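Only one chain is given next, in structure tokens, and it is the form predicted on its own.
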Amino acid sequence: MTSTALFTDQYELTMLSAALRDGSAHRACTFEVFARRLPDGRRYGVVAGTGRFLDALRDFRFGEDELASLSFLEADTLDWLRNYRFGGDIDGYREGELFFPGSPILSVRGTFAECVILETLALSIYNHDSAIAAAATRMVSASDGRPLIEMGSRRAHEEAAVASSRVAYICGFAATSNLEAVRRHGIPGAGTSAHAFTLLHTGVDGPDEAAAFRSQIAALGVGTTLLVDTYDITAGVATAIEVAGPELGGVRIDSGDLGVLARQVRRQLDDLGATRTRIVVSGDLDEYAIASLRAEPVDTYGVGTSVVTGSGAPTAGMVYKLVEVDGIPVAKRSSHKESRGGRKRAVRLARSTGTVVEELVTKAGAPLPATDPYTVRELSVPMVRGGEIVHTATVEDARTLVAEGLRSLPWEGLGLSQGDPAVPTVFS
């Protein structure tokens, strides 16, 4: 087992030490994860990282190697950490659920000591994965049903790349180029060749693009996708069909004015009889570029940097705040960083058509106000009880939930323009 216990910040353990010393460590507390606001330009958020967080919680143990690095702590605190096991309860929104400002995405309950040291673990996973999810879902919406391939591993930390691939698939991407994500999470893999392979086939007489294409087809079959923009796209397409024949699976364009080139290449392919050869485009695509290509004859998008960096919003802005102590609501009042005290319950109201109209947040245990004529759906589910993980969900479950959530949004909520959250959060 690889411990996740040091994926934390020092102040969590110094707070623990002080609380153990004065006895407050054992007070019953509730912490909640929420976002005060959505990143600029976002109309909704997507919860992602739940599965990774629960896996990390299972491995949150302080072994001797971890304890040896905590020389700033006194012996009593080290002994407490040596025996640490989270023994509380956690409820939360399922992975793939949409969220809005103030949504109580995660509720962590237990003693102050056992909850406070989970802050950075929870936030580092949820903030990263939910940021990727927001970008990925916007791209999926912009693609209007055409498949997307995630290929951003070279623009991210190696472990962030795997997490990003997982999230992109959950949000509707068709495949990933990252083989570790394929291995860990069962995501479909995709990939053929880069410009280096075409350039490799250069001799004393100059480039031999046809030789590169023949080699790739010999290895991968005629259904492969050939990269045609290394030299001249028109010549590259002609060579590709000359070598592969009209049954070639696809051609990829990675540079230039993609809309103009896609139209040009489609006409050329059709004239050559390759009417079923797909066009794949890539090269610094984001949701806006994808939307601009919606009317063009593009079959598949390859997206890299923008998806793995959150397309301009690399964090979801979530916080982890103490909201209740021994049943007493507590709240932060700092300007622009306010929190709402008390443990909460969240439901989502929808019309009979399934379109969501409101997220209603009330005090936990309080009866709901009248909600007619809307249907009501509870948002939080039990995830941990008495320290034992009770919630299991697959990436396919989360993928289904994202798709259902997008269908439930008011149509204006799917736009890429600036605006208010697609659904208001009402506190009662």
Given for the second form:
Protein chains: 2
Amino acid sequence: MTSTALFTDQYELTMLSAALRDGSAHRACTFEVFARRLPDGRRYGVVAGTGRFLDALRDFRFGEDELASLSFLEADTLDWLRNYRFGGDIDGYREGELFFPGSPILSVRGTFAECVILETLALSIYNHDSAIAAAATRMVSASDGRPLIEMGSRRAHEEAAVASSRVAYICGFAATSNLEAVRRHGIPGAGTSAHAFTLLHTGVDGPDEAAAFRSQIAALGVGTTLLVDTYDITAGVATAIEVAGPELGGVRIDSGDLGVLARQVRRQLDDLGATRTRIVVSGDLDEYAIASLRAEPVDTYGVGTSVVTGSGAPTAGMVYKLVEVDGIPVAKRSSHKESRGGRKRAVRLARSTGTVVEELVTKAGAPLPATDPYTVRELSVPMVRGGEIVHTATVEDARTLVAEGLRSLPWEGLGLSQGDPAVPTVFS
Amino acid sequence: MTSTALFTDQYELTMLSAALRDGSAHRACTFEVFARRLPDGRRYGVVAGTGRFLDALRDFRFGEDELASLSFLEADTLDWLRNYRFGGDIDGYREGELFFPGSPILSVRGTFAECVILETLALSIYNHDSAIAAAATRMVSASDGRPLIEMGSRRAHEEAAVASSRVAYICGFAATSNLEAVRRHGIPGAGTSAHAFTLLHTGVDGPDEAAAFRSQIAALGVGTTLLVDTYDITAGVATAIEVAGPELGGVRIDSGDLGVLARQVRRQLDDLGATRTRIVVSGDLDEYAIASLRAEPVDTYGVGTSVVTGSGAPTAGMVYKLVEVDGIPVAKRSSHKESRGGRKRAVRLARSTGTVVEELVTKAGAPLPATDPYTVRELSVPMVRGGEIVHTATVEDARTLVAEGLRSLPWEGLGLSQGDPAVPTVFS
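Alongside the form predicted on its own that was just displayed, please also present the structure of the form predicted together with another copy of the chain.
Expanding to the full complex; the earlier chain stays at the top.
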């Protein structure tokens, strides 16, 4: 086990130290994770990171290696950390659930001491993964059912890339280029060749694209996808079919005006009898570019930079706030950053057709206001009880939930244009 | 050792497989890492990730665990990977060096097979770390010598956060909140308390800010920094000095109009005799907000989201391109994404005052054109020879280099306003 305990901000441990001295460390607390707002113009958020957070929580232990680097703490605090394991309760929205401003995505309950030190770990994972999820889901929605391949690893930190591949798959991407994500999370892998492979087949007489294509087909079979835009796309397509025959699996275009090129290449392929050869496009695609290609003969999208960077919103803006101490609601109140004190419960109201109309957030334990004629669904599920993880969900479960969530949104909530959240969050 | 070998895109291994079959895998190749352009309006880039890349290269080995997940490859390729270790040469810009569009930041030479499979690993690390570096350096430059504390871990993937802390320190930040960065990279740590600690000290009679401050001072001493904006800032400052006396180390303001509040709090502190109590501000600061506070009585900046997300440019846009095969220059030529073929050499020309005037990129081995009256500095250094890492530089070395780089820029290159690169890159 590699400990996750130092994915923590120093102030959590200095607060712990002070609270252990004055006894407040043992007060019963509730912390909640929520986002005050969605990124500019976004209509919904998508919870992601739950599975990774629960794994990281299991490994959040202070061994001697970790303690040795905490020389700013006195012995009593170090002893407390040495024996630490989270012993409280956690409830939360399931991974893949949609969320809206103020949705109480995670509720962490226990003593102040045991809860406060989880802040950075929880936020790092949820903020990163949920940012990727929001972007990926918009892309899936924009693709109108055509498969997307996540190929952005090279544009992200190497570990963030693995997490991004996992999230993109949860949100409906078909496959990833990232081999560590394939190994770690069981996601389908994809990828055939880069321009370097075509360029490698250059001799004293110049480029030999046909040799590169022959070599790739010999290794990967005629069902492979050939990259046709290293030199001249029309010549590249002609060479591809000459070498592979009309049974060629696919061609990839990675540059230029993808809409124009896709039409041109489709016509050329059809003329050559390669009517079933697929067209894969890639190159700086984001959700808007994907949507703009919907009318074109594109079969698969390869998406890189924009998905792993959250397409303009690289972090989800979630916070981890103390909302209740010994049953007393607490909240900061000096500025626009106010929070709502008190432990919360959230339900989602929907029409009988399944279309969501409202996110309703109430005080935990209080009766729900009248919700007729809508159906009511509880949004939080138990995840940890007395320190034991009781929630297990696979990436496939989360993937199903994202797809269900998209079907439940009012149609205008699926638009890419800027607007208010797809449904209002009502605090009662 | 944890292997880094699967931080790799699938297509690198399918290319390897095809190239091993047709013999081209053994051709002598040069790959180069460069950025075609800087993010919109940025005037310079900062190379970061070198140290992490060389560490990751050392651990790039395919053990049985890694090979077991590569079932799409045939036995010969798996055997080749089993015995793989990079045996070629690498030269590159040192970590902390400035760069400009087209700067040949890294040159990787060896057989096609041994070089092609490093693409994703190299780009993930350089693209992430250099994106953070560019943002962090602009913030340091904007802060005009006042210390900055990096506290953005919660807004980034947990491992990316550690890398970001390291990079921020290299670029001139004074400290980090991230305990894993403190342990792993020896960076100074910082952090005292959050609003949760003040809120924790709430009883049946309501909030008790004084109790929270007393507790923190008991644990951390009077030199600590108290967070004064949980309820009312003026009352918070009064309480802080009442509890701590005028020797209080600092107060932190985390919300509101920071410029107005800093002035008001400074006046209040001075009136209370706390003339040496420092003011720390935090809360959505980016390089522009930092610059706008230069005229205010702010002593320290705490920076979160914007630094760990690259302040609008979360990836550096570097690519890894095959530029030479058996001595023959090669380059893609079908689109605007053209590259310049052939192995390159880069020097930086400066006036006798040290101010840089030009980045000059020539063919490797060709004589330099006339460079009078400027001084000439070679930008690449040997990093790997025959697979052995020969370059060692500490984070302190890199930190020194960033500071030197900033001093070498023409003054208009240090502006935050959008513009062309601070110096032109000339290809001869």
